[in-house]
Structures are given as structure tokens and as C-alpha cells.
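Shown next as C-alpha cells: one chain only, the form predicted on its own.
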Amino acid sequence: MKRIGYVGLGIMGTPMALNLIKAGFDLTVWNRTEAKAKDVLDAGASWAESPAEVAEKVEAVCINVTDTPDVEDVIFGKHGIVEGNPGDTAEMVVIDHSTISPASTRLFAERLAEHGVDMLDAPVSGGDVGARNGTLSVMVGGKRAVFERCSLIFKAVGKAITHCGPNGAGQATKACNQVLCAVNLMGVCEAMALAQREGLDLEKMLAVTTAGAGGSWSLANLGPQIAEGDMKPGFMIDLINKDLNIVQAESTGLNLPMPATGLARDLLRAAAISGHGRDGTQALSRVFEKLGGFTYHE
């Protein structure tokens, strides 16, 4: 495959599609705001009108956009992506990056392939950090053969590529990953709070504890952001309060209690009902320093 499409061009669909043009792909773009596509077309993609156009050209459409009913309406909607697949070919792939509901993804995958379109759903972890740089965590759902078949497109994104199953299990995985990254936040928070109230340095202490046995992404990455008083968005607490609804369907319909989720989720929402919500996840800091009668950075 060479010619590629990509539909959602935000904070992570420009950096990989900006990635898949340096890797030599031939890139055919549509955004809702065709001004946020500006870096993506400067760098030698092709606009489109639609989705629909978009698929009339390439041989697998990547979509990064924010939601479940938004991944519906680019596929099946006015000018989607069926829209313009000629029917009479087996080579068309939809991949989609963006973090949705599991169970839907298995009835959009069923609804392409009446269409003679394959899916993979293709959810990622890393952050526009990861993004930027070519080493997201690609979790994909779908045939495999498929899956081995679109395999340079996901090495031109991402350095942990990994196929969980069928069609359902990358979202399912990312919906994991989502669970760790909103805890393990909540506890990069919580020992943050305890080590500024305790009048540690905090550079200090984020170096010892990233390289202990309590480290983690989220600590290496967002902690020294919270020390710094940085809430610019690599991801934002509106996308993750988005993803945690969908960990909590899925957790009812398997009647399985998550109560730490449960209680990040909480003070997520916290977050964005103070105003935080288009903030990077790290402003759940605010909320430790509002309960907590302090603050981090000074």
C-alpha cells in the first residue's frame, strides 16, 4: 500500500500523518477545520472535500477523530467514507486510531465489510510526544492478514506494534491502558502532594522515584509538567474523561467493579468541571491542590 488516506488532523493526527509522508507514503487529507491541515499539506499531502473523496483515491483511510459518533458519521454518514469506496475491491482498509467504544467498533466492522471493506481498529498510547517522534503503541483488533498487510503503515507511527485479536480488541486494550494512565496519574499526583507538603524538592524527588520501582510514564513525563505548573494539553482532560465513560460501560456490561477507576474518573471530572477540561490530563493536579490547600509550583 502507498496511497493512504487520513481523516483528523488534531493534536495526534497531524503528527502521524506527517510521519506516514516522511516514511513515503502518498497522503490524501480531510479535516473538518482545513486550516488545522496546514502543516500536513505544506509537507506534500493532497486535500479532499470528504471522506468519501478521501476513499476514491487511496487504499486505506487512517481516521484519528474524537469519539464514537464521530468515527460513525466519517464512515457511514453524508459523504462518508462508503461513500467513496467503488465496492469492487478487497484492498480497501479503514484503520482507526481514534479511542471508542469497543462494542461499536465490532458493529462498524461488520457494517464495512457488507461494503467489501476490511477494519482494523488501531487505537494508540504515547502522546503527542510519541506521536511526534514515531513510537506510539499501536494496539490492533482485526484479520490478521490485514493486520500484517497495512504492517508498514503502523511502523511508520509507532515502535510497539502489537495485534490483540479481532476486531474489538485494540479498542479493548486501549480501554486497559486508559484504566492505567488515569490511576497511575491519580498516584503521580498523590505522592506529589505529599512530597511538597513534606518540603521535599520536587525535581529531586521525581528523579529518585522515575527510577524506582514506582516509576512510570505518566511520572517521568507529566510529573515534572506538575512541578513546573504546565498544563499545555498532549492530552486532554476532556479525551480522557471521554475514554473512562466508555471503561465504565464496559465494566457494566461485565458487571466488574473498577472503585479506583471509578475514583480517578471522579476527580477527572472534577477537573474539567473547574475549567480544566481542554487542559493536558496533568491539570487533575489542580484538583490535589484545591483539596489539599496547596500548590506545586510556586
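What you are looking at is a predicted structure, and each value in this text was computed from that prediction instead of being measured. Residue numbers count along the first chain shown, from 1. What changes on going to the form predicted in complex with a further copy of the same chain:
The chain shifts as two rigid parts between the two forms, and residue 166 rides on the other part from residue 200.
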Given for the second form:
2 protein chains.
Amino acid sequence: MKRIGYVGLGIMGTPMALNLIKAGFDLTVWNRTEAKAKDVLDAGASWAESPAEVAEKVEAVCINVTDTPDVEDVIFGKHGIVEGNPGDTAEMVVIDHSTISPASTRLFAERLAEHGVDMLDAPVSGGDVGARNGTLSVMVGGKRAVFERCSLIFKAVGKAITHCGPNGAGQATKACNQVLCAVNLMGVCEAMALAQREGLDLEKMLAVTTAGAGGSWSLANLGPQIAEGDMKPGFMIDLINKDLNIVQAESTGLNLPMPATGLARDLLRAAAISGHGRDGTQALSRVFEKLGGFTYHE
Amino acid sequence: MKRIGYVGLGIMGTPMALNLIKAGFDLTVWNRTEAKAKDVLDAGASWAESPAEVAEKVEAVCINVTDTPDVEDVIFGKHGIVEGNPGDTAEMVVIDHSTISPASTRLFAERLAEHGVDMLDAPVSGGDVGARNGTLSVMVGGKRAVFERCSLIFKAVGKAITHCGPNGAGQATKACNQVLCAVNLMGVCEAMALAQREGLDLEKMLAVTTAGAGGSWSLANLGPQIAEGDMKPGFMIDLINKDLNIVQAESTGLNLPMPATGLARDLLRAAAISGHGRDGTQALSRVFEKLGGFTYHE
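Having gone through the form predicted on its own, I am curious about the other one (the form predicted in complex with a further copy of the same chain); can you provide its structure?
After this comes the whole thing, all chains and molecules, with the earlier chain placed first.
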């Protein structure tokens, strides 16, 4: 594959598209707001007037939009990808890098198959830094043969690339990852709340616990930011809330109790209500401060 | 310091006392059940008939018993350590390796000071394996000068030795550690429940998430055990429940809401009620299986 389409040039899509160009792919792009395509067009990509027009010119279309309805719209909506699909002989693939519903992903894959189009769900983790450096973790769901056909695309944007299983398995793995991030973060905020109220030196507490059985990525990376009151976003409250809404819908569909995720979701929602939606997820600590009537740093 | 007392020769105390003997200390020991002192006596320790008699013969007494009332009893009870204390000129130190209440620890330290005795709280983490290998993490609270005076004792039993702050700071740090362990474990169980119900390959999900922002000690170490149905204890449900009861009492005393720990405690209590008290903490997964009507491995 040489000719690739890219739909959705936001904070993740732009650096990923640039890495595809660097890797030698011939890119045709579309974005709802054309102005945001400037960096990618300057780097040599061609503009198309719609997802349909993108699909007419390429062998695979990467999608990187926000939520489930956005993905549905660019694939199946007016001037969507399926309208531009050149037909099943062309072996067209839709690669969805967005983080959306696993259940909807399976339905989208079935509907695309009726149009002779293969689909891979391929949500990523690693943030905009990982996107720029091409070091994302890519969790892929779909047929193994299709995954292998697209492997050079994944290698251009990511480092740890895993075929997780059939359609939806990439999104389901990402959902599990977000559950772990949210619950671990909640534990970090709560342990640090206890530490603060006990009068401990937070840095010492973090150093001791990070090295032991209480350690986690969240503790090592977000703990010090909480101690310093640094709320700069690595990953935003609004985005983890979007992802946890996906988990909530999924757990409802599966009839699976998820009490810890439910609690984390409510507290993270409170963080957004308090105005921290565009802060980093560590701003969950602000909710614990309000709950407990204290501050982590004095 | 050369002459050390050891009170409490259980699964942790015995290997720690043996490491002190190996390091050249002259040990006098007492244990409620004398028979359990055999290994330590065979290695060269002397027996005393009570904690008081231990205290008469040594410069520092290490305590390693189960809970707060046990510590109070061996220090202040009949034939307790203070009865045998040779007086303030001797600069006697009580080193408590048990995991007990931070608030009670501060009171014990004050009461001991009235007898001219210094106290260090020095709970450990690393389990019986760490105790045997002398690689425990030791979290110490108390006066820095006293801590430094006892440093060779700590070096004989542990590897990462931290002076966390004044009396109680070691226990408070341990409490934070147990909060992190419990909440992280709850997240692992819940993410794996979602993975199982989504039909994911658990090993692949664990590999992907362990390497990323969802990673934790619990995920890396207990996740595979849950996937394999291995409930062998590294650290027992009954013991983390004891520790979380300490956290509960502490949070009540501090008037601090700890919703995640409260949830974890209830679910871990359910694990004990279901007969998993002497299984490893990963048996919390059995509670999630009952809640969700599934099994992690089929």
C-alpha cells in the first residue's frame, strides 16, 4: 500500500499523518475544518473535498475523530467513505484510530463488509507526545491478514503494535486500559489525601510507594504533578470522561457491574463540573481536595 | 548497638530475626508460643520469659506482632517491655515492625517517652520472601537521631530504608501503600472482568496494558495469577483487610472521605466472607466473578 487517506487532523491525527508522509506514504486528507490541514498539506499531502473523495483515491483510509457518532458519520454519512469506495476488487481498508465503542465498532465492521470494505479498529495510547515521536501503542482489532497488510502504516505511527483479536478487540483493550488509568489515578489521589492529612512529606511518600507493591504509572507520573499542583494536560479530564462513558455503555450492554469504574467516573465528572475539563486527569486531585477540605500543597 | 531483643516470631519476625543474627547481633527473643522460636534459638538466640525480661537484657527491642492491641500489650501490658526497661540512662529503643494504627503509634511513642524510652515505627513491605532475603522496604517514623542510631538493624533486614518523618510517619506511609495496593488491585480485577466479557485474550490485554499508562505492580504481578486462577498467597486477604481497617479508623479520626478505599475494603471483605481470607489478595477476583456471573478462565 502506498496511497493512504487521512480523515481527522486534530491533536493526534496531524502528527500521525505527518509521520505517514515521512515514511513515504502518499497522503490524501480531509478535515472538517480545512485550515487545520495546513501543516499536513505543507508537508506534501493532497486535499480532498470529502471523506468520499478521499476514499476514491486511496487503498486505506485512516480515521482519527473524537467519538462514535463522528466515526459513523465519516464512514456512512453523506459524502462518507462508503460513497467513495471504488468497490470490493480494490481491497479497501478503513483503519479507525479514534477511541470509540467496541460494540459499535463491530457493527461498523459488519456494515463495511457488506460494501466489500475491511475495517481495523486501531485506537492508540501515548498522547500527543507519542503521536509526534511515532512511539504510540496501537491496539488493533480485525482480521489478522488485513492487520498484516497494514503493518507498515502502523509501524510509521507507533512502536508497540498489537493484534488484539477480531473487530472490536482493539477498542475493548483500550477500554480496559482506560479503566486501569482511571482507577489507579483515583487510588493515587486518595493515598495522597491520606498522606497530606497525616502530615507526611508527599515526595518521600511517593518515592517509597512508587518503588513497591503500590507502584503504578499513574503514581510515578501524576503523583509528583499533584504534589506540585501542576494540572497541565497530558491527557484531559474531558477525554477520559468521554472514554469512561464508552466503558459505561459497554458495561450496560454486557450487564457487567463495574463499581470502581463507576466511582471513578462520577469523581472525574465532578472534576469537569468544577471547571477542570481541559486540565490533565491529575486534576481529579482537586475533587479530593474539595471532598476532604484540604490542599495537597500548602 | 549489639544486644537486640525480638518479640514476635511469626512468618515475618522469624526470618527478620535470623537476618539480625547473621549480621552479628546478639539476640534475646520472646514469643507467645515458645515452640515457634525454635529456628531462631537454634541459630543462637537466647530465650527470655517475657517482653520485660527481653528488655532487661538489650539496647533495642524489635516488635513484630499482628495488630495495634498486640503491640500495646507487649509494651505496656503485664510483664511488658516498660517493666523491664533499665531506665533512661540506657537509651533504650523500641522498634515496631508491625503494621498498626498511626494514631495509636503516636500515643505509644509519647507514653514510652515518659519512661525514657525512644520509639521508632518501622513497618515493612515486601512479604515473607523479602523478609527471608533481607530485601524488605522499611518505612520508619521517629526522631532522626534515633533512626540513625538503629540504621545497622534496618540494614540487616531491609534494602530500601526510608526515614519518613516523626513518630507515626512510617505507619502512615504504610497505610498509603496499602490504599494504593487495594485500589490498584480493584482496578485490575475490573479491567480483567471487562476484558473477559468482551472476549479478549487476557494475556494479550495484560501485555498491552502493563506496558502503558495503565500499568502497575498489581497488574504485572497479580494480573497473570488472576488469568491463571492461581490464588496462592503472596499477601493474604485477611491481612490486607486488617490493614484497611486501620486505614478506615484513621480516615474516621481525620474526618477524611476515602470512597475508593471504602469500596475496595467492602469488596475485599466480601472475599473473606466467601472463604478466601487465607488466599492471596488476587482472590478479590473471585468477588468480581460472583458479581458479574462469569469466570476469568474457562
